[in-house]
Each structure stands twice: as C-alpha cells, then as structure tokens.
Amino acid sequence: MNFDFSDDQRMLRDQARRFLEENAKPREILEGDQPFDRGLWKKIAELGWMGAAISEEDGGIGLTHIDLCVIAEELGRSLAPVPFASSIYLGREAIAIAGSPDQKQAHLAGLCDGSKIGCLATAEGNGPLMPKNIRAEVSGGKLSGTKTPVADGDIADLAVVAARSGSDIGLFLVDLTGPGVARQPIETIDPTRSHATLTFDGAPAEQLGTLADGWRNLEATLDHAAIMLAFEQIGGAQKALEDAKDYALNRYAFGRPIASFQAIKHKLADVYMKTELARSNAYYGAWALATGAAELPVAAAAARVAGSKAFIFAAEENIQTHGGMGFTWEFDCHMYLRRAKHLALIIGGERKWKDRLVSQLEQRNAA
C-alpha cells in the first residue's frame, strides 16, 4: 500500500497553503465580534473544496476523501476560522452515509457549494456520547430536547441530530431556521469556532436513514470525521513546531541562539516525534477511508488519539519555547493551544476514542 500523496494531491496542498496563508485571518475573528469569516467561507466555496469526496451527481466535484484530507491539513495549519469541520466532516458526511437518494439530492448540493452550513448535534451536556445519555426525543415527526454544546450551531442552517425514537437512537434532519428551534451562543476556549445550545420544542424532524441503523450510521460519521480532524490536528501541530523552531533560531540568550541549547533541542525533537507518529496514523486512516477497508474503525480511533495528543503537546511546547512571550496576546501561540483543545473535544475526548480503539481491537482479535 502507498501512504504518500500523488503529484496532483501535492499540488492541491501547495495551492491550498498559499491561499490560506493569504486569506485566513483567525486573529480578526478572535478580536472581533463575528462568529466566522464569511468572506473566507465564500472564497473556499468558489474553490470547490466543500464538494470534495462527493460525486458530481450529488453536487460535488468528484475528488476523493484523500483529497479532502489534504485540504483538512492545510485548514488546520492556518487555523481557518470557518465552519468547515462541522458542515463538511460531520453534517455533510452524515447525509452522504445515511441519507436516501432524495435527501442527498435535496441537501448535499447546498452544503457543497457553501450556500448552506450544516452541523451535527449529539452532546447533551457533560458525559460521553452513549445511547443512554441521549435524551432528546422524536415523536410523530417532532423533536424535543436540548443539545449542547453544538459546534457552529449558532450559524448553521441544517442540523443532523441524534435523538431517541422509542427504544432506538436515530439520526434526524432539522431545519434550524424553522419553527420550534431556539439557539443560544455559548463561549468556549476557541472563539474562532463558535458554539451554541440548541433547544428543540416540537421542531419538525425528518428521519435520516433507518432507525435500526441510526447508531451505526452515527459511529460511521464520527469515524470519517475523526480521520479528517486528525489531518487538521497534524497541520496545526506542524505549524506550531515550525513557529517554535523559527523563534528558537532567532532568539538569543547568553550570546547564542536558544535553539543551540540541549533543552530546546530535546523539546522540539519530542514535538517532531509525536507529530510524525500522528501523521503516520492519519495516513493509515486516510487509506482505510478511501478504500473502505475493514480496519477503518481501528484506524480512525488511532488517528484521533494520536492527532489529539500531538496537537496539544505541540501547542504547549510552542508556548514554552517562546518563554514569557509565548503567554502574551500579541503572539499567536495561544491561538494554536485554543484550537488544539477545541479539536480534541469536538467529537468526544481522548478517553472516548481510546475506549473505542480498545473495543475495536478486542472485536477484531476475537473474530
């Protein structure tokens, strides 16, 4: 198997990096009052990135999931302040996995051209995502309950909601601009990625897929998202490492660059090793996703755990390498730590994914 990118994918990566270096301005969102960069979102839509991994018949551009992973790494590197993860990795993937042909026809095109923003609403406060913790309920096509926090729930047009229907857990499509929906923005550690509490009071809900397959479809969606988020995490970790290295080469102490001190060398070497370990797991996940391999759940969980560890570690060590300057608002170090913490929780924390990795390995070994 080949874990490297093709020439076309490398060209896509280079073009995406140049574009985002010129256009992604997360600090403007951090210091302003807008929930996301609408201008950047429009430009990304024009580039067609949101249509990657969706067929042209369903409104996409026909690229593969590996191409989408390439884009994800550059979005993570730039800290792009747009709802790409919520709308594409989560909302769009759920519809692509579980939706009927009519549902795909109705919703995928709008998500792929950026005219609609999607999200996935699963959490109901503290606690792991488990069937017993889902209390939102659909009865007679009406949804009632509360979901919090929901990434980009304050700006999304369409939500895929995990809710109970009788004894089953299903996925349901809800128009967030319709009746029976109340939204309350909430503050999180990363203001460049907005969140909200969504309260449903008899909101019309359309079943997505079958109830019997609801939980399986949700897990499949999260596996897909875990791999793409892992690429965002290694993109952020790599940029944090580069920033730390550049600062260490240019910051002098006792007449020499601090990069020449053994403590700094070991610190950056540790970041490099964790980032490369995460990269190898992410590449394995991308292969499993693109080929539909049976190893996909294991590869997704491994990529998720390694990516979360690598980005948080790289962001923390970047701050430490910068010393006192790393704790100031003027430097961007804190922005990478904010995003690292956010991405580590957006689809469940590290413990959840470690448990999933162990359970999947046990199932595979028992077979």
Contents of the next structure:
Amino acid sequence: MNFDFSDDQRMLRDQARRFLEENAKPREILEGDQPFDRGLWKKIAELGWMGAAISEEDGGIGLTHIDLCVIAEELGRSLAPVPFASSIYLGREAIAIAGSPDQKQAHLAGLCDGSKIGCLATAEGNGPLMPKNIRAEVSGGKLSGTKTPVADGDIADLAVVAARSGSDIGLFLVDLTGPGVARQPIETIDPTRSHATLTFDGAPAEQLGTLADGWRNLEATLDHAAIMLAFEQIGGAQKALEDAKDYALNRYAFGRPIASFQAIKHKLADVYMKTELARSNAYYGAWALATGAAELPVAAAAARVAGSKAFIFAAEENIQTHGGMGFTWEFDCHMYLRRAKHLALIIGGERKWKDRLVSQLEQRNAA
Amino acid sequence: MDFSDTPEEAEYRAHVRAWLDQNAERREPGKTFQLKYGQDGLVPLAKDWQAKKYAGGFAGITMPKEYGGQGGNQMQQVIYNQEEANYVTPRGAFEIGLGMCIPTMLTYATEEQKQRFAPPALRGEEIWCQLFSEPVAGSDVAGSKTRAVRDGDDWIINGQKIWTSGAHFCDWGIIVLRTDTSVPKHKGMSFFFLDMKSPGVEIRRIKQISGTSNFNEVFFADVRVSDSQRLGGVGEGWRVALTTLMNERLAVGQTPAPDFEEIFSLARDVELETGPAIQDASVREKLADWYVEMKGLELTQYRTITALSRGETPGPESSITKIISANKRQDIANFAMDLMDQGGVSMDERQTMAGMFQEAMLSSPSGRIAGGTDEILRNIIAERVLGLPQDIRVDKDVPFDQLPTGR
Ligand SMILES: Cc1cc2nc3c(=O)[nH]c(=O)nc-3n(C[C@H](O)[C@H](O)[C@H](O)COP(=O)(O)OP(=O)(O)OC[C@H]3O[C@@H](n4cnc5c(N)ncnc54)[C@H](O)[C@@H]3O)c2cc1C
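What would you give as the form predicted together with its partner chain, now that the form predicted alone is on the page?
Everything in the complex follows now, all chains and molecules, and the chain you saw is the first one.
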C-alpha cells in the first residue's frame, strides 16, 4: 500500500500552485462582467492540464486521474474562475465514459486542448436528480425542454444533456452554438462560476452511448466528477484553514493573539480534522478512479460527502475567526463560502449523496 | 405556571391584532420586507411605520409616558412583537436606537435631554446608532482607542469606529471613548452621545458579503462634543457601556427569517425520491430539532419576562437566544439549499421564496458575530451563568498604553 503521491505528482502540484497563485484572480470575475477568465483558461490549456487522464490517441496527454486530482486540488485552493469542472470532470468525462469511438474522435481533442468548452446539463429547477425530475425529451433526434441551472451553460460550446427518450433516460450531445438553443445567464451564489438556463426547442441532439445504459453512464460520470470535485473541496478547505490560522495569529484581543484562545484553537482543530478525513477519502477515491476498482461508487460518494462538509465548515469558521472582517466584501472569506456551497450542490447535494452512499453499501453487502 | 394569556393579556393581544390588521399586510411564510425594498429604500418606510406605531400607541411600550412611551410592561412588548412578526413591516432601522441607545439615555441623561431625545426617536423622526466597535476592539470593546481630550467645556474626539450599523442614515449616536490611557483599560473610558452630522465626522460605507452595505467606518477628526453630552462620570464609560450591552441582550429582537416556518413550508414543496420531503425521515428529524429549538427559545424568553415582571434582573442566560438562533438560521439556510439540490445555487428572482434561503446563507454568518460572537457568548454563559473560573486575563491591570496589540 502506498497512500501518497509520487515525486512527479508532487512536482506537478508545486508547479500548479505557483502558477495559480500568480494567475488565478477570482475577484476580478466576481466584480467584473466577464463570465470566466478567458486568459487563464488559455494558459491552463497551454499547460496541458485539460488533457490529463485521456490517452494521446484520443487527443489527451496521457497521465492518470490521480494527476488530474492533483490539479483539481490546486484549482479548488485558488478558486480558479474557469469552467474546468464542467468541461473536464463532467463534459469530457461523460464522452470518455459513454461515447462511441467516433464521438470520442470528434470531441475529446477539442476539450483536451481547451479550444472547446463542455458542460453537463441535468437539473430542471429545484429538487434532486432522479428520473422523474427529467422532463426534457428527445424525439426524432431533436431535443426540447429546459435545463436549469447549468454550470457554464452560457459559455460552453457543447453540452451533454440528460433527457427522456420514450421510457428511457439517455445522454445526448448538443451543439450549444447550433439551432434550437437559447441561453440565459442566471445569478447564483457564486458569481465566479457562471450558470445559465438552457432552453431547447428542437435542438439537434446526438445520442451518447445506448439508451439502456443512459442512467448508468450518467451515474458513472457523476462518480468520477465527485472525486475530482472532492479534491477541489479539500484544496479550498485547506486554504480557508490557512487563512484563518494566519489571521488568528496576528489579531489581538484582550491583550493576546486570538489564536491563544482555546475556543479558536478548538475551532481550527475541528476544521483540520474534517479536512484531513475528507482528504483521506478523496485519496481513496482517486486511487479507485485511476484503477477502476470495484469500490469506485462507494469511494466517490464518501469523498463527496466528506469533501462537501469539510469545505463548507472550513469556510464558515474562517469567517467566524475573522469576526467583523470576515463579513466584509473586501476580505476573501466569503468567496470561499460561495465556492464551498456551489461545489456542494453542483452535482447534487449532501443529502442526495449520503443516500447514494448507503445504497451503494447495501448493494455491495448484498453481492 | 400558566402559558396562556391572562384575560388582560388576551385583551391586549386582540387590541394589537386589530390595529395591525388595519395598518399592515399579513405576512405569508417566506415574505420579508427587506427583500422587496433593499436596505436604503427601507429607511423612509421604517420612519413612516415607526410614526404609525407611535400614533397607534405601540412605540416604546415599556418606556415611561413622560418621555413618549406607553408605560406598559414587558409582557405587552412581547405580545406586540409576536403579533407584528405575522405582518410585513419594515423593521431594523430603529432596533438599535430604541433597543439600546434610548434606554441608555433614559438611565444616564439629564431630565432635559430625556425630554429632548426620547420622543423624536419614538415618533420615528430621529434614528440612533451605536459606535462601540473599533478596528482593534470588537469583542474587546474595552480596548477602544478613539481618544477624547478635554478642552474647556468640550471634548475633542480623534480616531475611528467601525461596523457602525446605519451610521449613514442616523442622526445621533452613542459612543465609548478613551479619556485616559495611563490607567488599565476599563478605567480610562467615558461615554458620550453625539450628533452624527458634527463637523469632522466622516462616514464611509463598508460593503458586506452580500454586496449591500449597511455598516460603516466612522472617522473622527477634531470632532467637538460638549461635556454636557457625557453620560456617566469621567472614567466610568465602561459601566455605562455595560448597561447598553445588557439592554442589547434584553432587546427582544426578532430573528430574521427564514426560521422553522419557512423550512417547514419548503419541505412540503420539494419532491424527493420517495415523495414530498416532509415525509422523509431524515428531513423530519431536522424539522423536529429546529422546532424544539425555536419553541425552546420562545419559552425561555417567557421565563425571562416573568423574572422581569417580578422585578428581578434577568441574568446573562438570555445570551442563549442569540447563539442558538444565529446558528439555527445558518443551518436552516444550508439545509434548504441542500433540499433544492442543484437548483439551490440559483438566486434568480424566480427562486423559491424569492431566494430567501440563498440570501440567508450569505447573511447568516453575521448573526454569529454581531453584538457578541458565539465564542464570547459561550464565555459569558460559562463564566457568569455557570460560575466557572474566568479565563486568564493578561490585560486587566496593565495601563492601556502598555498593552500588546499585534500588527
Ligand atoms: C453585521 C454587523 C453589524 C454590526 N453592527 C455594529 C454596530 O452597530 N455597532 C458596533 O459598535 N459594532 C457593530 N458590529 C461589530 C460587532 O459587535 C463585532 O464585530 C464583534 O463584537 C466582534 O468583534 P471583531 O469583529 O473585532 O472580532 P474579534 O473580536 O477580532 O474576534 C475575532 C474572533 O476571535 C474570537 N475571540 C475574540 N475574543 C475571544 C475570547 N476572549 N475568547 C474566545 N474567542 C475570542 C471571536 O469570537 C472571533 O471568532 C457589527 C458587526 C457585524 C458583523
């Protein structure tokens, strides 16, 4: 057993951290009118990260999902304002999992070199993802219906859409720049990650994988994404903890650093414990993902639940440690809270994933 | 023990309800005034509402009649608050002034000053703010640095306050100032009230998490206040400040929605895998916990009122309210969004309850900080209610000008 990263992966992490510290500027997107940082997206594309975990013949750069997870942690830490999760963990992953050789040929290279942006459209308003909440429908190769909210739906070129076809739920590829597609940006809790409502009115839709496998492919895609998102979450949680610690050491009240109060020490120790448990669950998920282990669905759900909890808790307690300063727009604390909540909902909330975790455990025990 | 209204209380309640029916719109769950108008536009509406309350005999219910109040009891105030909570009314702008500043004035100001200041505040003509916190002194208010130096019959103020809610629309403020730096911190402070339009006062708004700004930085450059505006003796400012803070704890403030009612209503709306969320065991468990907390706070408040009505001073156990309600609000917002699932990120105007839960997710952290943080309130409960030993204090006997302050 070796539960740590290789030297190469550590180098990749250091390099990614330095690069993002210098180049990721989420506040510019928060306060500006751009949906994402195009310049940063281009630079990330040049670094090759978007091709990680896709073979060279399919248009990627090789490497494994573990490498992609290393990158994800740094993207989360830096609150990078780019559609990486939508395009890579969701759009690209769905095509890699469910696509025919021709579809992979047609789409993966563009997603891997960043010239195209992908996304996954499943939600239709409030409520958990389940077949009865999917009303969008494909018939005769044309998609009609409304998907909202769709992360990066306003900027993506290509969407993988979960839709009904007869009595099945399938995945469909839709060219968002083509006919029959209307997109409306919507306001969300995290303006550094753009969202839209997509309205389809007879948009040409190409089936991705078989209809019979549609739901299973969707779940597999979400499992993969859950693990990479868990790395974004622990990256964010870790940074929020470091910020809280730094502030507590330098802030004085009652003649001493607030870090010397046990209430603050215990709080930060609690954040640390939750983050480390989430990290271990995430590492296990990365291993399962890279090796295709049978534990993958269980590991993914565990990583997701632990990651969501850890980042939200770290972000809330970072604000609390900062006192009044933590409640200002000017300090970055709220950007972590916004991102934490966004990440905790993007592929379904904590309640949903706990349910999935226990269902997977039941299945595993029955087998 | 009797939790039902006495005949007089029932009569008062009916009277309040009849008046509210005539003067305000009944609230449907999920509706708040703030969301419709935003904070700035709210001030004139709040003034109108306060004037109406005054005319109706519901302003300053517990304050003496000679200062414009109603000379009523705490129970009537509680009944009024409970009933008003069922209507859509613009609250907020007057809470600090009427809950903390005017009571402090009534305790320490001269007869003439009470006559001058209490009635206009109750009529909704003048709004007050509380200038306690400073960049270096929040939880540790007694660490305030802003100086007041005696100059004949006046004092001259220099320094900075921060987090002053409403300073940008307030007429008057109460303020703690450092008048002696050579003695330990609690001994060198004095308490004043001042005109927020005084020359040398500069107010800068601070943008908060949500992007709106209701609190401010307030800078003082050679601001003159008359010695007649001092409340309490020179060097006794800390004692006066404690009166204000005690009133803050007593101020039977309404926790802003969402609370139990809103999450209960959402749970009936949202469909989960097996039917309406309200039928899901894990959801029911949370709803039950929140109900017990909400009801527990309400009933604890009655016990406080009972103590008050017997002439006893309610102890710091009333600090329970703020910790529990602030954390409950944060948890409810989080869980509501979780029930909405992917859709929960949306703050679109068509979002369920107009995005109230999303807004609360962003604003609820302030409830755990403003007016005493969770940690400070726990210390108060531990030390003053349970009588546990005080935390080791390194700053108590050291002259103020020799205290370490960090970067
Ligand atoms: C929305 C809002 C409105 C406000 N309105 C007003 C207003 O109108 N007037 C006014 O005067 N002030 C106002 N405040 C200020 C508020 O009272 C202070 O922010 C609060 O008292 C905390 O002080 P601080 O911000 O300096 O944090 P700090 O005191 O620096 O606290 C930072 C952290 O250290 C912890 N800490 C500090 N001391 C201890 C200790 N002894 N033991 C354990 N932990 C400790 C705190 O709990 C917190 O987690 C407002 C604040 C907010 C957020």
